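Quick heads-up: it's one chain on its own, the form predicted alone, in structure tokens.
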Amino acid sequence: MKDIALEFIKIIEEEGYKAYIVGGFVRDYLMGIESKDIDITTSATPKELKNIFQDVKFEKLNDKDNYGSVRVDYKNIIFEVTTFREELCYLDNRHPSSIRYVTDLTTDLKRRDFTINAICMDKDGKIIDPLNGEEDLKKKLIKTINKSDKSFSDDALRILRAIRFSATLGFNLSNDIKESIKKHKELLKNISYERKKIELDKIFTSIKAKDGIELIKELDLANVLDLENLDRIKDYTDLIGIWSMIDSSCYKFTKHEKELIKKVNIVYNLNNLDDLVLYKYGLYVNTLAGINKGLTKREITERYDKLAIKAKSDIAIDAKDICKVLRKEPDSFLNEIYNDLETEILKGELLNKKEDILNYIERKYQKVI
């Protein structure tokens, strides 16, 4: 990917522009991490490079004004490509009012947000970092580039940005920026939850999850994040389990995810070793559960392994033969009689085989039905 990243650069330079790979792929070539997403910033503008490349798509400030950015399809690559720009008068802690373009790289590089998401690499594979970003990756350390006090009142989502860094990489926030969040911190009420929920879900399925929800709770911010129960949460380990100790209605989900959420709640309340339960409300949901609560997922796992039934299908008889022995035509006493095996095969008070079955609803059902 990157020998296709510098062959894309080298094809804007040949047009006579400025180009350099820049951001996230850098910082994690630097470290031997593996990344897909490739920032470009350039010398040229989107109409510029709309002459360059076939597949361009314009990215939009506001129904006027163009963002400078463009998404370039190239080789099956899609290239984020950006002009050289400053960002002028953040009014909503969030976006540029408007863009200047600039022909300067470092001029570029200060609209960034922090030091180690600024360091470049040319078409030659060389690194170019103006800002010392190498130095701080070094040290695995977060800084802004700018004064963190204007960094987060421009845009505040930097503050959820920097913890979430801190936890995907492992990396130590500055005092400076621990400071700086702590008294930006309500500038996040006037981000959306949506783009919210996009950094708090990179956040819990880091390989530190459990630090980036310990410098929420440090930096104060679950409340200005509706973020309840944070105390419950044990395992950080499973995306929908944190969320469901949370229970955040603030949030927005998918139909899925909110039967799930709110399957885990229900069973976190009730016992995740109990045969009903699992069987009622499955391994995964219980799992999330009852690790939760201080049980161990393999104590969950064995219970349930060694649960009579796991589904109705298990159960050795089907509805023919239950029609059958009672000489009925299919109807809703079905549903009843289903119900009723499951309770009984799950307690132990009926063995799953055939023949036990069928005396078993012959002797209670017979005169009933």
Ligand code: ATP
Given for the second form:
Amino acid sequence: MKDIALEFIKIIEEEGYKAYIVGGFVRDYLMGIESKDIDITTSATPKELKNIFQDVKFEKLNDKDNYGSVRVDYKNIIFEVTTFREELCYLDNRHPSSIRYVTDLTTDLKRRDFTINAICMDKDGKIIDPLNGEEDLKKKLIKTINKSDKSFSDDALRILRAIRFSATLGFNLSNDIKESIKKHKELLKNISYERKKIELDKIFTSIKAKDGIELIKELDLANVLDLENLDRIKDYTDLIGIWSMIDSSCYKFTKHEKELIKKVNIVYNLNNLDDLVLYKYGLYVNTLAGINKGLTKREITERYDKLAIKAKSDIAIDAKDICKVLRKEPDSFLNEIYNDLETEILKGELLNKKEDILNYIERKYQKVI
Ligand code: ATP
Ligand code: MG
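Having seen the form predicted alone, I'd like the form predicted in complex with adenosine-5'-triphosphate now, please.
Next comes the full complex, this chain leading.
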């Protein structure tokens, strides 16, 4: 990936512009972590980049959350390319009112959030670090480039980014940052739930999700972020499990996620796990609910594995057998019988054996249906 990235910036440089890898890729590279995308900062403008590369997606300047950055697909890697810029006066604690292209790398680096995100790599793979980000990287410290009060009030999303980097990298926030976050926390209300959720998802799926959540509590952000019930979380290994415990109506989820969250809460609120619940809601939902209730994954899995049946298809007879014993054509009565069989078998009242089941059906349904 690094070789392709260096090749990419060489192409821009050959056209007479300056270009550097910056941000997450360099930070992660220095820490030996693999990155998914690559951010490039360059003196070339979006228009000029369009003349250099074929597959360029031009994002509109001042589109929400996007200030003229360009996405270039080069050798199957997505490059997020921005032009050296400074950001002028901020609006709504998130977006600059306008940007101005500049010719100097350091000016561009100074508008970024944290020192560890302002380290660059040039076309020869040499590290360029005028703001001493590498020093903070070694100290495992997240430090704002500008005064933290200004940095967070300019763009309150940086509050969540700080917690995200602390959780994903296992870094500490400087005391100064912590104080500033507490001071400016209300500004998080001005950030869209959609944007906040992107950062929260990254925190919740990080290896240090528990630390990230503890940090949210320590900095007293739960309320302002509408994250109720953080104390219900006992399992930090599953994103849906975490959101289920939070159970907030402010954040958006897909239909499938909503259904899962609802099911986890139903099971969580039941007094005990019985075989019918294990069967009806399945292993995944029961594991999420169970661990958050204090059960172990092993306990839940062992109980699930011991279920007499795990699906309708495990029942030792099929629809044909039922129709034959009742001398009936298939019809809606089959559903009723299947539901009954599931319950009886799971309750342990009926053995899952063909003979026993056929006898049971004959006895119970011969006259009724
Ligand atoms: P990731 O690993 O998630 O890609 P990243 O640090 O690369 O982390 P990006 O969102 O890709 O984060 O942004 C790229 C770079 O742009 C950052 O490293 C940082 O220098 C700068 N940046 C991004 N968002 C902000 C922001 N809200 N305020 C200031 N600088 C930002
Ligand atoms: Mg990035």
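Rigid core (definition): largest C-alpha set, two forms, superposition within 1.5 Å. As the structure is a computational prediction, the values presented were derived from the model and not from experiment. Residue numbers count along the first chain shown, from 1.
Superposed on the core, the two forms differ at D331: its CA moves 2 Å or more between these two forms.
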